[in-house]
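One chain is shown next in structure tokens, namely the form predicted on its own.
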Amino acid sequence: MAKFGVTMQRTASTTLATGSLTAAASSMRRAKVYDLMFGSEATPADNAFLWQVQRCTTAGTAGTNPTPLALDSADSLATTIVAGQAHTVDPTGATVLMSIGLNQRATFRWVAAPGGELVIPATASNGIKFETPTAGGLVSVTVTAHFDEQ
């Protein structure tokens, strides 16, 4: 099992998604998200907002596709998980897996308990999206995700 990390960012946008991790259209395999970091690098302000981690059934239309990097340099590139950021069309959401209320000045890290990882199914374009549905006033937000390809 190779471990990967990717940082996804969104600046001022009309969409909710900051980023997404979805199974590729071919050669799909499962992946498990085990570490997430959320924050905002905008000018500090006292804004409250909500982060949601949600299953998605489409990949949406990403503005760009950042490359997940191997956390062990001996591993090859991620081949079955596609990262997207700054979506122009949001991925289609399904079940909300996690909701985290934060102040813009706060950075938050979530680490899965053993066996409690968020699983991306081996189904084309299905995965997990990270969004801020209440953060219309935020200029710039970032999520960093670490995951295992199975």
Given for the second form:
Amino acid sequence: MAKFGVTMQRTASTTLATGSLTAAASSMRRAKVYDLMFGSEATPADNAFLWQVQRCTTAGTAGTNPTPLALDSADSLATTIVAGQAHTVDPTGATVLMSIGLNQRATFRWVAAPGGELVIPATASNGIKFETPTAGGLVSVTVTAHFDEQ
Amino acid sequence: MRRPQGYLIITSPYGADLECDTFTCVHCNTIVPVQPAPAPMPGGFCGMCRSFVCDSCADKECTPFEKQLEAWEAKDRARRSMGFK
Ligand SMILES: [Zn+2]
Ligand SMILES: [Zn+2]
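Cool, the form predicted on its own is there; where's the form predicted together with the partner chain?
In what comes next, the whole complex appears, and the chain from above leads the way.
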């Protein structure tokens, strides 16, 4: 069980994911997401955002694939979980696991207690995605996620 | 709430931070924020799982999330064994 952190970023879109964490296409393992942070690094402005965490059954097409970094440098890189950001094809799925309305100036953090994590199944390309179905300003937004590879 | 399963914090330039406990639906894995009492407790409670469930899982039959995970994973293994990707 090794812990990893990854930051996913895009210019906000109301239809395309900011980021996704999905099981790899082979050697899949479960992962438990236990820490999430949402926010915008753009020039402060009063824009309404709705952030959602949704379950997905495909990885879609990511603009790029940021590399999850081991929180303990003694752990090796996670290859069982794939991170994606700035998707051009949205991952399939719309089951909402968390929904938070947020001013662009605000930041959000959720931390799970043991047993309360969001679980990514050991199923190829299944996982979770981070969406902004409401984005009052199409500005740069960032999600940071920490997960525990099982 | 007693024994919360998570905690959320919204930091805003306007006023104090907003903080509350969360629980994670034992049937669908949804994160549910819980406002402090006297606000009513959202969702429901599954006596079989002995844990909280979200609004949309309340009053439905017991379908533990762990069982659903196992079903998804088994289906994926079956597809692969038949040569599908
Ligand atoms: Zn539920
Ligand atoms: Zn139950």
